[in-house]
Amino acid sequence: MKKILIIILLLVAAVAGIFWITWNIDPVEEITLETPPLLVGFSLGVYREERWLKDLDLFNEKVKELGAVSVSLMTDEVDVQISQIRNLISQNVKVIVIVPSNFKKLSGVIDEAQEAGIKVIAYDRLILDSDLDLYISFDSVEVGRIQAQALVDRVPSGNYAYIGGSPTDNNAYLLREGSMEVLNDKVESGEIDIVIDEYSTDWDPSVAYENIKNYLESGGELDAVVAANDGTASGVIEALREFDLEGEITVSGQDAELAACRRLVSGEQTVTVYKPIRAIAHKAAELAVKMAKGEEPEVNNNINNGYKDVPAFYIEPIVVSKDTLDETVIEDRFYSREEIYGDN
């Protein structure tokens, strides 16, 4: 009997101990599965010009601010870009933003993205014959008009050269289309003679340099050069310098590169076209994140890419001359006054 009583007392003590332990242990925090990050891919297929890395940095900055994660890859070789886009597809991104290295050769991999349920945005370079969900850019035809009109306003007659962009970039054709809309009436009236009309492979300044140099060496005369961007303008001006013509011939450009803004100050370049990079990069990020969430993007235009009418969002370009640097690129803090003017 005594043994039974001892066993009962031990059982009671054990149960009491269990309850004491239960009530005195700190509660374990509830374990929850964290929501996976919203992934947005950015495939940069060109970075020869200084602006593109700035685009990418600003895009990534805004995506992070919006609470998403940007996965970015870059190359200037189309086969490598195709491989990199496939890499982004494998990472289960929701949207891929693409600056194409070649505007004709990405349709197949874009189909792969669409089959995986991934939205595709072409950024500032249209991709032809492809199932795009959105195109965001500046109106390249309008940029071409602005470039040509700025020169015609200053030099209404004479010998003009057209130095275009890369034949693998659809923007090069759109720019030329816009410029010719302005120039053709003057050509037909005989006021303007287009003495050079050449594209520049890969937007290479050395190609622009050779085209101008060869013409001048042959005894040709120039009054104005519509250069499709600031890179080709730099090649043009280098050739003009060898003939002591820098600052004597009006020259256009595009992108408001720092070197070009300095050339505006020195008088070597007449105008550039400022495309507010912060505006397009941030807007692209906003639209990409919105689409990644399954929401409809904001659009204000459309463009046919040979496959479909692609919804588009266009941002307004701005012509910049020496006289308007303060109210454009400096006011927007694209560059500081010190960066452009130095110690002057």
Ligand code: BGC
Second form
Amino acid sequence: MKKILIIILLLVAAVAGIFWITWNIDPVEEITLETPPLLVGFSLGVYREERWLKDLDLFNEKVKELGAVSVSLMTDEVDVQISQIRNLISQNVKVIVIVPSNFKKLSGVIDEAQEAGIKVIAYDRLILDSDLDLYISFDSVEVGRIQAQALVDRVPSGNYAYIGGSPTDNNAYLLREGSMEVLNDKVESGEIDIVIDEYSTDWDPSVAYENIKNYLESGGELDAVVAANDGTASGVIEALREFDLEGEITVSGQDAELAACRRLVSGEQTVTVYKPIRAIAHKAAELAVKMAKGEEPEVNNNINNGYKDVPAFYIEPIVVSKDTLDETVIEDRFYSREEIYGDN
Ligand code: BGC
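Structure of the form predicted together with beta-D-glucopyranose (BGC) (previous: the form predicted on its own):
Every component of the complex follows; first up is the chain already shown.
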């Protein structure tokens, strides 16, 4: 009887042993630990201008090349952007790169990202009063200086209009600051009169158009217009055209949009500022992937956003006139000669 009991116990132990082994040794493919993809989020809060989809494409291209995965969402409404950022947070991205649609309204959702352990990068536009880990941009004060300086070099005195960017974009203020640095001495010496000084809601070209049109209609005279970007420059030039003044008045811009480069050739616009999009998008992707891996990004500057000194990485903007199209945008293959000059 004892023997039978021992045999039964041995049998039970053997069966349990076999179960234990098969339970614990999984088939080979199941024990291979697949590393989850490194997710990087991109929240684009503006797409009116030609540049932004390029920014996004180039960013995605570089993230992929670096072996990570980019999850991008876009809108131009701040409330939608907030929920899109929440969506990125819920997808467990490691870093979120943000082009804000509004420079003041994202601090709450950025706190939520930080609480979830996600790093936050402001791209091209600073976000105020928020816990940013990095700001990557062109130096917008310098862009503003370049714009005004290019005009002052050509038109040292006379009636100037300042047609600024959107009041909800921090860059609009930085640009104006840079331009006014250049213009102020001449205003004080009486050589330059600033006859219009307006922002343009949402960077809308039609707002710029209305401001110039109303001024000219009321009999005002102009010699130069600092337009904060190529979009607003297009509105300015449309208004000038209605008064047969296109090409007569010096006009600046920014972004080196294709239409603006063509206007440089036709003489309707005097200068634009080329901001190498490939350089900023690729650098942002590199730094984002680095930060996603827990590494420190390299920086070359910092900027106070009201909450902290945010480490910043700046890329040089480049002035472009009709005479320098070849050595700037064409050499950089931003556009081909044919795209700018047509087939002639
Ligand atoms: C950017 C410009 C752009 C403007 C309108 C600014 O923040 O720096 O490049 O033209 O927004 O989108």
